[in-house]
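Shown here is one chain on its own, the form predicted on its own, set out as structure tokens.
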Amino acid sequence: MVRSFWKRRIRNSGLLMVALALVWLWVRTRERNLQPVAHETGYIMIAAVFFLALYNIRKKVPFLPLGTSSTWLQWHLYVGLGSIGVFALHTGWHWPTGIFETSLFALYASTMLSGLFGLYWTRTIPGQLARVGDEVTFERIPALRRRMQWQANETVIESVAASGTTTLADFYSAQMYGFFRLPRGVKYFLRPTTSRRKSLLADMQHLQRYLSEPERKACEKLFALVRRKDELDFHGARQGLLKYWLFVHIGLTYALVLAASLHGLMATAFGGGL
């Protein structure tokens, strides 16, 4: 499998190179004949950018016999790839001048961006999650973590009663409340690390010689508690993440799709290049 995985990439890499030097050797000899090229480079791009957009449509309707989900994907991943090229010979390699221009401009780099990202943690998120606790549905992770914070004051509370102290429950009340209780934040969400767990265990660790015997045994669960709440935290992120490029990814799509079409019909209305 990894053979044909490495073969197909070798090849449909082979066939864009082919396909952007047939383009770029098209290109340079209308130029050499003094042939205008904006017009037909500006074609092909929004026929790219119409093509792109259709495999969200694509997914929509699986039931249609158009091909399976993974060819769509790889003509998605080469096209968008091969845009690039087409859209430096567009352009011309020149930045960009005007308000619509550059803004055209910065929809299609942040599209293309996006995608380069997802490309990316499309293919490095699904190992992450596989190596870290169990797998977990996204929908569920929110009343995973309320039935955690649930027990883990109930065991607090256990704790005291069953003790008479509150050394466990003013530890756990100034620093694992908010742990079971509030979001990690954007800066986890982007980068999800472990330090958080590990400094809760070491504190807790150091916390136990001061602690009696009920409230050790509770100790020991909110051990197991902190841990699988930091696993569930990380799928959170990390497949909240996926959803949220996912949406972004699309939204910017279309964006184009619209920017681009508005572009083509105004150079062709008043008579200039796309």
Contents of the next structure:
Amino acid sequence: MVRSFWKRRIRNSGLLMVALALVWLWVRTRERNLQPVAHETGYIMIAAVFFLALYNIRKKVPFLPLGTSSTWLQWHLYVGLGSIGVFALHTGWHWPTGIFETSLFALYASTMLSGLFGLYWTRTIPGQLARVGDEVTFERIPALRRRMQWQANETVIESVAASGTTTLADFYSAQMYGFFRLPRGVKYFLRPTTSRRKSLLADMQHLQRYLSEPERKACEKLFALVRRKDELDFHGARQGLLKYWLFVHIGLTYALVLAASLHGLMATAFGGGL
Amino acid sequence: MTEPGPHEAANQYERPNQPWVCGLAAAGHACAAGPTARGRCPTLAECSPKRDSGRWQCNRSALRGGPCDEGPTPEGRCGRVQKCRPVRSLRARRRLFVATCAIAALGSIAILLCGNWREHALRPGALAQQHAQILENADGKSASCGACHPAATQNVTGWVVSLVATDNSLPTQSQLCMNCHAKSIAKDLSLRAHNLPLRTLEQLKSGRQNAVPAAADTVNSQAVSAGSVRPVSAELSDVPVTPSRDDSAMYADAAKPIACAACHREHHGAKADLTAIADDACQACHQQRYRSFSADHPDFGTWPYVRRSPIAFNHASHRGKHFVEKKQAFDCRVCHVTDSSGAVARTLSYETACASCHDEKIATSIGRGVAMFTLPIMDREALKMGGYDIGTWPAAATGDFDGRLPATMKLLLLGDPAGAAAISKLGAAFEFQDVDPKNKEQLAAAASLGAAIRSLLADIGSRGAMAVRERLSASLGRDVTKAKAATLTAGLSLDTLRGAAEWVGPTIKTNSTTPPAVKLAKTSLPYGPTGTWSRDETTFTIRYQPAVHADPVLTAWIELLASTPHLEQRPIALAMFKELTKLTAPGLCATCHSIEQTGADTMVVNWRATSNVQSQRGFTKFTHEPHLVLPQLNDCASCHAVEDAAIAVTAYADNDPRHFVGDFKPITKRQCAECHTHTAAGDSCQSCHNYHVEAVESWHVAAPQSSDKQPPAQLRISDRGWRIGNRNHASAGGGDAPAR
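Would you generate the structure of this protein in the form predicted in complex with its partner chain, following the form predicted on its own above?
Okay, now the whole complex, with that chain kicking things off.
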């Protein structure tokens, strides 16, 4: 399976390189013959952008016999990577000075960067998720978080009833209530770490000496709940990243398609011919 | 806090594909029905209580947990009615976000297209400074796109239509370029390769195929044998030039139009160099590959000495002999000075550079003046016996036939049919002493000529320059302008002419209130002051005493004859031309001022050494200024080494400026390649070559086949560095080609 994956990757990468080399040779030949290349590379670019955008539309019409989504994804990835080369040929890597062209350049660069980040995340995050806890459906994470919070609350309340002391309850309300009640912040969303969990567990460890027996048992339960909540947050953050980068990528794609269309229209109309 | 529902999947109805999800899902209490498609909560009860034995019973299904603990209300309604505020699903939120982005982009584009700053915002980049200063509006924001882009006059609909249909009524971009650039480039040739007609390009091709420097024919054999000069053919043999792989393809390409924008890329910023053309652009047609100047470029052959200098100045003899005799230092920069821009080495004027030595010789040559009109000695007795009466003729000019008519006079007599017929009988080179009194035909011709002379003097005496103009126009078969005719007789007074006319006839009365001399004086003369005219009553001659140098009358006569087409077919005119341009002729004009045959069967006299003002742009450019900065090049001789062994006396023997012996050693490519590398002074094609040329002379492109021994085409015109420019002022003798 792994071998077949690498074989496919090498084959597709090779084909991409060959295609780019052919385009480069074609462009060079045209340049040497004083033939226009900006329009031609522009047509390739706009065709590539439209093709890349079609992938999103393809996913909305799964009933049409247009090939598997997996195949489309492969094409999407390699055409997207190839478009970087064509973009380089088209612009010569010159940062434009016009307002509209600068916007177009920035749109393409942003879309491409978001795509590259997405590619990286889709290739790395599933492995990270598989290593952490059970499989969790993204949509159920709020409900699970709520349930964990309820369980933690119940555990603490039961310990108070059983021991008649509020040491654990005070610690819970001061340190752990927010942890269970809320999802993690933006910083954790972008770069999840275990520091909060470690900090909480360490504090709970220190608290143990002041707890009564019933509270100590409840604390054990809270230990487990903290671990599960942290894993749930990790799932939420990582799966959220996988979901929300598409917001940016697709949003930019549509803006890019529109701007590129206007650019192509103007380039054709203003080309001037001879 | 109520206990959340179980999180097992079986107990929840997930709707990730639906636009709305239950608002209670986050709490684990999502209802089974879920929101409506419009996102409204149906507010459904978990069961429909049934009345049984007078009591309402909960009938919630076992799948939902069975009958609830609370049970129905006393009114029989379900006590567990779920009501929520539905929330958008993740997919719906994404769709909304994407739609917002698209609408924002569309709106931005609409604003962009409808705003009055559309042109400023849409232009792809700032214009180059040269264009910006013309096209940018005063506010510095709006650009007049329509000046270069026909589409700028259309709206968006027009742009869309242009995708499928070309509007031929709109000018092309290159045509718009020519609205401003037509002064420097001919409109009809603007899209041609090098702005040259196809015929000229073909001539270039043939010129290239026959391109063997004429100097190869005339390289001084002594110098060659001495080993100090290599024959140009030898130079060429070193040139690593092979025929282009496909010349025919290159010239086929030349027929294709090239848009201005193919090379000149705009909108790359104010400081972008519009004329910076990559070498690849040149090699689109010139397909012989040049990796670098030092490695592949052919040697220069004889460049820049591709023709003799317009002024016949022998550097070797001046340096080795004349300056030595005068005990003066031979310093190049005394004569070749830079102009006000410091860029171009110019030759000083005659008065500054030459007069101190040459005025004396010229003055000697014009000592007796030039006979322009004279009366021959007529044999009145013989004529009388032959039945001819020549009328009034001075007694002192009567006797045996004798005398020689000046060529000027013969030329003017040719303008009279009777005179032309007489000269035709006597021959172009006749002299009166050759007239045989016993030959009736010659006698008749002599009598006729005598009458024609009387008529000539009377005509000129009465009408002055106008008569000269008409007669010369008739004799030379070309139009002689009024100004030219005035210059030909500049300073010749009416009194002088009338007096001459009275030698052979009655006093001339004229109605003209203004004497011809005054009329002529009004004519602006391009040269120095005129000489003086005198009437010799002893020899019955009107003589012209030229000024020492640059005499306007002599130069006008020489120019008139040189510019007459097919002069060789007019023996009288040719004889006069030869008389005025021989090395011992009065004024010694042709001693220094070379005469060249042009393509139009005319000749031109090089009155000036170089004229950078008038020079036309050629294929090769060179400017001294940046080179003279280098200490090692500060000495002119470091490049322009005088060839002492060359004997240049034959260089001006004929009228082909390419048949010459250079008095400088050839400049080798190696000298230039020391600095002109890719990493140093640059070795792009553009460093030395122009693309847009203004003119190509026929003699540049149609090299004469001077010898069958010469090898066939191996060099290109451009490779040889042949200057294609003004025929009078081509780069020779170290003059600068203007770098525009």
